[in-house]
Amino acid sequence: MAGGEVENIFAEILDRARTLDPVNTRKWFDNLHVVRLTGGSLEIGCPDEACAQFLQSKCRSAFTKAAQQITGHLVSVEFSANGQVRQEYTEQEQKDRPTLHPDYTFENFVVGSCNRLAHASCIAVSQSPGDTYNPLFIYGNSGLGKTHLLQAVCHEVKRKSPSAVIQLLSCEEFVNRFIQAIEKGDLPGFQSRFRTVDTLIIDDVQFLREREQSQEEFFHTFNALYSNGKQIILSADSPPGEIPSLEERLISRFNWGLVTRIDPPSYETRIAIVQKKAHLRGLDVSEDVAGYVARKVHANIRELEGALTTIYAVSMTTGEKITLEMAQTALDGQVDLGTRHIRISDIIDTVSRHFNIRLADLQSQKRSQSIAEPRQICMYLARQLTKHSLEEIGGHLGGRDHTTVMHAYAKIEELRKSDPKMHATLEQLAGQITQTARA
């Protein structure tokens, strides 16, 4: 087959693999090329073991039916990182291996007021590991980047030192391999897997609670590391002293460190984040684009990646270019995105707390300027928040009509973009919502 040729067919192989894999989908697939395409097998050359590693776990199967559905017959689908295919782990050595996402690197965290000490700290412990900040305890709810941070710490280091011995696991499967350990009598195996490693990464730490055996193992881990100069860095949704049930010997050498905790992205962060996320795709969205998806989803980043999947996935199945009304129209059929189990009686709560103003004021006919604009507020966030119609939301607050709803729409919008003071009191309510709404 002549190379044009074998290159036309790869291109629609990539194109048809975008199509079935949206989530998935990243700019550095232009960097892909074909090492080989002979005998019912693809060899598909990588930018990098990392990119390789991605392909493999998250999208070999796209690529498998888009490679045959092109070429009409059956092919495997390798994958290879400077000239060597990709070699297939024992499933221990799988285990030690860290699997590495591409886009997990410092390059691509948007660093924001929310996250700047734990980004910064993650930095410092990565150009010296054991030395600064050790342990490293982050924090914050679930989808704030911890996990990215993690991930960006292993990059480094292996990038720094391509030896170094790393192991970064959940906490779940910390636990589930110490059991396995016990029930094949390879505790000792166990032992000197995690307590002779360079850095040891544990996420979601908080998933030892109630586990005495596997506190009491972490306990011996974590003293053997910490003796040698070893890099030991644990997350977690709650600081070492809130987490339920676990042993005051742990929560005290958790603070031997730095604790330092992630908070939710400020609007200004999530646009810079959606940008980001979608210049990894490859995809042209604009400021109005970005700032639509930022004001839509207050909750975490990984409800804004799947807006911006939900986006890209229309896009790419109706040949439509990305503007606003395009992605308001996608957005609109998405079942949650962070507001199904937010009500209007919410929204009215918090706001008059906030304003320290009676419901029945809110509802009534008053005008003047300290009751007038929360109401205009709880019209504004109701309508950003809920899919209740302009009429439902008027109903709310004394049977306005929808008219006057969108009057206070604008009115609000209008402040927000010209006024800083109104720009956070609105990201403050709509942050305290959602929270609510979840709990």
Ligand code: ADP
Contents of the next structure:
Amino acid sequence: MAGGEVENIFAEILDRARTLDPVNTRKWFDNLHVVRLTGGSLEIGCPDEACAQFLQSKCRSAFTKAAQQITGHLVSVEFSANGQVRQEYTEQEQKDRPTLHPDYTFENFVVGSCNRLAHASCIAVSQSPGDTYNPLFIYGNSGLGKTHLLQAVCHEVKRKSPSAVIQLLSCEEFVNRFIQAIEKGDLPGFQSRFRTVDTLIIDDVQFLREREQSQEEFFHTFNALYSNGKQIILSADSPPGEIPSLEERLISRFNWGLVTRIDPPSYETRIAIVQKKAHLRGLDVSEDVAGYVARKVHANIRELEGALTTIYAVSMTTGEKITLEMAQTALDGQVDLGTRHIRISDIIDTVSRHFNIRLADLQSQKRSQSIAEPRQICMYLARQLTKHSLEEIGGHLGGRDHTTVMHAYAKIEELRKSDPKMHATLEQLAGQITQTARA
Ligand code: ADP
Ligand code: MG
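Having seen the form predicted on its own, could you now give me the structure of the form predicted in complex with adenosine-5'-diphosphate?
And the full complex, kicking off with our chain again.
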């Protein structure tokens, strides 16, 4: 086959794979290239090792299927980075290579007041491991970015010093490997592996609770690394002192360095995260869609991302463009997002109480600013927080037609962007309305 022809076939395969697996499609797929396409095998060159690992573990079947559909015969697919095909590692090497997610870099991490300190300390530690905060302990609820930050440190350290030995693993994996080592009678192997690294990153250390022997082992690993000035980074769902049945001596060591918390993100940060995630997938979402998703999901960024993925997947399957209506319909079937029971009357109640005006006034024909603006805010919030049509919303507010509602929406959205006070008011109202609806 001529080179150009191979390129064309590969472009088709890539397109097909994107359609087959929208959830895992990323913008950097644009940078994949074909290394080799012969009779039964396709080797795909990736931007880096993490990308190759990601494709191998998440997208292999989509690519295999795509290649088969396009070429009409069975094709085995391999992913490589820097000319090195994966899979050639021994089992042990495989274990010692941290599996990094290509999305989890500092570049892709949105910083807000909720995570500023944790982010800054991770940056500092990755600039000079062992020298600043040691250990670094990050805690926070599930889905707030702990694993993302730990992996970002790992990406960065590897980038700066490719030969540095880094172990990044979940605490569960640490415990399992410890147990296996005991079973195989290879405790010395285990110990030398973990006590000689340059950086040790253990995710979710709350898993150590009630595992006495593992705590003992971890204690010695910690001491060995610490006394050699090696960096230790830990994450957990609560601060050291609140992890049940964690030994006092570990609690005290975990507190030696910096302990920092990640809080749930604010509305602005959530919008920025939705946009960042969309961008990673090569998507453009308008501000009203990002705002809608950000209002719908509050406390867990994993769910925020899940909502975006759902919208994307629906758009891929139906070929529809991502609009606010489309996003609302796509997320309609989702439970647990906390806004399912919001009624227009809840919105009107909350808004009239906030501005201290009467319901009758909101529904009247009065046009004074003190009444017209709260009325427009009702329309805006109804459109953001419910699935009612423009007509229905207008109907609840004194029988106004859909163009009036559209106009109100656009005007308040404009104000929200230009006027911080309006922004804060909308945030507060939306918060109250969601609370009422949940109660
Ligand atoms: P945790 O380990 O705290 O449970 P994760 O690190 O797994 O949470 O994060 C869950 C998801 O949310 C991941 O996809 C991650 O990329 C994303 N995420 C969390 N915080 C941020 C952030 N500040 N910016 C971008 N993405 C984030
Ligand atoms: Mg995690």
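Values in this document were obtained by computation on a predicted structure and should not be read as measured data. C-alpha atoms forming the largest set that superposes within 1.5 Å between two forms make up the rigid core. Positions refer to the first chain, counted from 1.
Annotation for residue 43: C-alpha shift under 2 angstroms between the two forms, rigid core superposed. Core-superposed comparison between the two forms: the CA of residue 404 exceeds or equals a 2 Å shift. With the core superposed, residue 27 shows a C-alpha displacement below 2 Å between the two forms.
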